[in-house]
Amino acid sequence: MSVAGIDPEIATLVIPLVAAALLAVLPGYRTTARLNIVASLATLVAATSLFFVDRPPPGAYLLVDDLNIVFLVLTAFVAFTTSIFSASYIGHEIEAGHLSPAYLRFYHAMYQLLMFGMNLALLANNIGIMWVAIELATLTTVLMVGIYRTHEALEAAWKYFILGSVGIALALFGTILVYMASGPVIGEGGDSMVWTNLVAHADRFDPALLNVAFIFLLLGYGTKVGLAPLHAWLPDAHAEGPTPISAVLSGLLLNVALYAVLRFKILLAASPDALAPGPLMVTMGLSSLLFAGLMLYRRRDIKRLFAYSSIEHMGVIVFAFGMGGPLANFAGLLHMVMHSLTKSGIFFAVGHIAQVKGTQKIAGIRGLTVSHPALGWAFVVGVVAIAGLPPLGIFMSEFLVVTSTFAREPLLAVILVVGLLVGLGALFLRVNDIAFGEPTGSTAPVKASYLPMYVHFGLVLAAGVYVPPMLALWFENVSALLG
């Protein structure tokens, strides 16, 4: 079965690439915004159809399996809802004089090019192509972070570029080491970079080379994930770039880098004499959780606040996958999906708040539930969700992570719970200031649509109450694949 005569996995690459080319030449803001939405919807349809069609056998360049379908559909869905939010958000930025129409074609073209890069990284069966695709996605977001052309935005983009380049260089060195380990067994050439070939022969690779390679890969791609102490680019990029890009960074791009780490974790697990990747991931995950939880108390900018929240939750996810096993892997997948939906929904709310109040400073935002009840209470729901309170979806995933850890390593579970409670306290301290009390700032109505925000929070609430059996079974299959 195919979509419009093209296999779905190919369509998820062709649609954003063609859309990017069209958006680069089409005039008019409304035209480009609508095409951006249509292209994102078409990509979502193509990605979702992968659940229902026969999968092609792994090729030299592309691979479709249970693991990347989950990432691909999540990426396409959040990209679609963000494109809807982005249309009204960017329109307001033009009216306010923050952006000029000359940058709009560039913005929307880069948006679709980013989607192409992320989809290619997720579908690539060649570890070299995956590296190139992640670098492409990084470079497009660097350009979009600096789109306001202010001193702060350019500084944030430059910082992101430098630190991202260091990370991707480390990941490249790790990729080369994997190629060197595979060469004596598989032979030189492209076959030694095909992931399915690597996994099939990993038990014959030099374990010492694999060990060193994984350390470089974890550090390199861990920079993209935003793990402490490799996180320094992330708060600046969130604070100074357009809010839709903050939603995409937290909800999608961090996941793509995590996906690369998981692929190499599977490869390392296939070599019985190589080191266990779990302890390294557990250490970096817990460090990120504790560090970000403490840093939340010092944030004065609302976008920086939720940037550090992303570091915290990526730490939880990496910790869960580091623990491994069916339950922890299931919890890590569920937490990843819930975090992507929740955090992008929160950034939708933050974008509305910053535009209507005219500031990102927390001190300038008060009484939101009084001045803008629909927006204020939706924001409160988002913070309750990201803090991990019932009955929302993140509570369920965090509960599974904690219980599975208690059963195996009680001391680690105690540290995990302390980190989660520290972060929870910081978030509620801030939400009390923002949402309640005497209103400050503008009380003008929000012109943009709340629909994407409501859809995300509605899905997170539904997942906390009921996970469809088909989705649970799919996650169980992926958990088994992760080992």
Contents of the next structure:
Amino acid sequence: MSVAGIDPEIATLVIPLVAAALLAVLPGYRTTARLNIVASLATLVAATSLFFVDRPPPGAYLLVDDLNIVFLVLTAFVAFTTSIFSASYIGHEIEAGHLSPAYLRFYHAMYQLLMFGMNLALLANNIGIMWVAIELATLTTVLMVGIYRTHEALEAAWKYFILGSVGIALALFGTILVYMASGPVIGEGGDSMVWTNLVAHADRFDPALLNVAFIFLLLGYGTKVGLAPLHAWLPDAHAEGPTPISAVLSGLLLNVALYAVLRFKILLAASPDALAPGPLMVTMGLSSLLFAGLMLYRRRDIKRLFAYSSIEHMGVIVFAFGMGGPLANFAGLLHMVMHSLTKSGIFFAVGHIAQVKGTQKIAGIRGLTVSHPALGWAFVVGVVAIAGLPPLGIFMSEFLVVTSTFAREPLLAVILVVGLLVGLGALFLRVNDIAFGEPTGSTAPVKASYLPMYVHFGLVLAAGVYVPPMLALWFENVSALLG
Amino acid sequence: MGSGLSFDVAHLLAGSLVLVSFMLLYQDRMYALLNIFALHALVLALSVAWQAYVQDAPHLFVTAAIALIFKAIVIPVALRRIVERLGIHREIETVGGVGLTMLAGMALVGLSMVVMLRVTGDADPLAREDLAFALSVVLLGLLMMVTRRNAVSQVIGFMSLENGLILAATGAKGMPLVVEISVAFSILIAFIVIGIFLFRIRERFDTVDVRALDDFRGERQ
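Alternative state: the form predicted in complex with the partner chain, after the form predicted on its own:
So here's everything in the complex, that chain up top.
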């Protein structure tokens, strides 16, 4: 069924594309920031309506199912709140003279193009198109990371580009191998790259070829997820780009890459003789968790600190999906949603903090709860949430991951808990310095709306106390789909 | 298997691509590196054109033309100008010695042969040998990217890697989107080479040596 003649899934692609074209030419900061918000809202409405309308049957290009609706709505929601945060953040950057009008147009156009790329990657039913879309999304973020043109920003963008390209290349090779495996069964041509066809016929694919393909895909898309040891781009890209981009990188782009890995995991699960993808993902997830947990201790830059925390949490999520089974998948999905909401909320807070204090160095930020109580306490709530303490949402999802693992692999669960505790210790050490004590630096009030940040933390808190049964049921269905 | 000749020619061209990848590995002069890369792209163009002819897939000629015009001519010329104008050092610094890099390269080629030939036992022999060579080219490109410190030679490493991907994609018979992917890659490379990065790096740095960028890392103070 369609609304006003346009299917909502098409709308989630067309709206960002049209908005990107408009934003590339329109002048004026106020108009364009508002248009960016309106376009993001419209995309959110279109994505949410997918919950309610009848779904079209899977086509040669697009697919709507239980799995990608979750990702799509989450993406559209965080993109919308980030666009509100971005408006005030960019306003400050223009006042401070960090961005010129030409770069502003470029920034907004890239923001919408990124949304288009991510939505297309999520909706694509063709593994070739999915690859192209993820590449597009990555490139737009590379350009945005380098937008300040400082030494650090250029280095970060260059590193991101080089490692991202390696990831792109490995993923394409994996995609070609999947085609080689499917070609003899489904036949040559476009049909052999359609994901629904692939899953339907996966039992007859050459399992050895599929195994090698999955390794390439896991390494390729895993680079984008930020899994250790392929994570090197992530902290730099988060630290040097504009903060709204850090929020969408951590909150969304990592998820989209993970979604690609999950699609191929389902494909492998449909082939009985292929290797089990679980142990590989478990290993990568745990090593990311442990590595990032240790790295958290020596951070002096607040955005880098939370970038490493993103690696840690992506590790937990990949671990949960690697364990598999209904409970662990449910926990992984929930953790992913909670992490996206919390981490982008934290980056909103960090953006306000860095702008008012004029520095990202943790040493230059002290006593935030004294100088800016509203911001400071919200930040503390965010850090408590991301550290995984009750009663917030991440506690619940981490608890589920740990308990479901204890029931099956106690040894792995012990490693998992150690990793989580290491990370928790580091975060508290840092937040103590930042939030309490004698305030340093500017005490000027923040001229920005805290609303997006409050909404995110409010949702995380609410989810920690009560998950609506409808949502839980939906997640259960998706968990079953993930196998 | 197709006729013996078509197999042999495809084999020869794909094997030559691996050989030229090795030649890229040990170049220590910038202009020589650019020339060898042009040769790399030329061999790729021939190989793709041969596949287009053998598979009777005329759209692949577009990919071959892109490789010939864009990668074998336009990009090397543009890079040569950038090197001249920026006054980039003509000698390329490498990590580790040439001997070590070559040994690593041989190991990677051996690895890709073992892996690809073993897992593609049932596939069409032309495709499987092509795939093994393509993986070798991809891995050698990766090796080049990690053993070079200089931004221009890293880009060349990336382009040679991408040539390997195009070889793999054209070898997979009837694969859709090959032309689109090669166009997308060309746009990406044009973007990178002519546009933002080198332009900005020239603007802000006196060198395109990535190690110089490392010195500006945020956390070193």
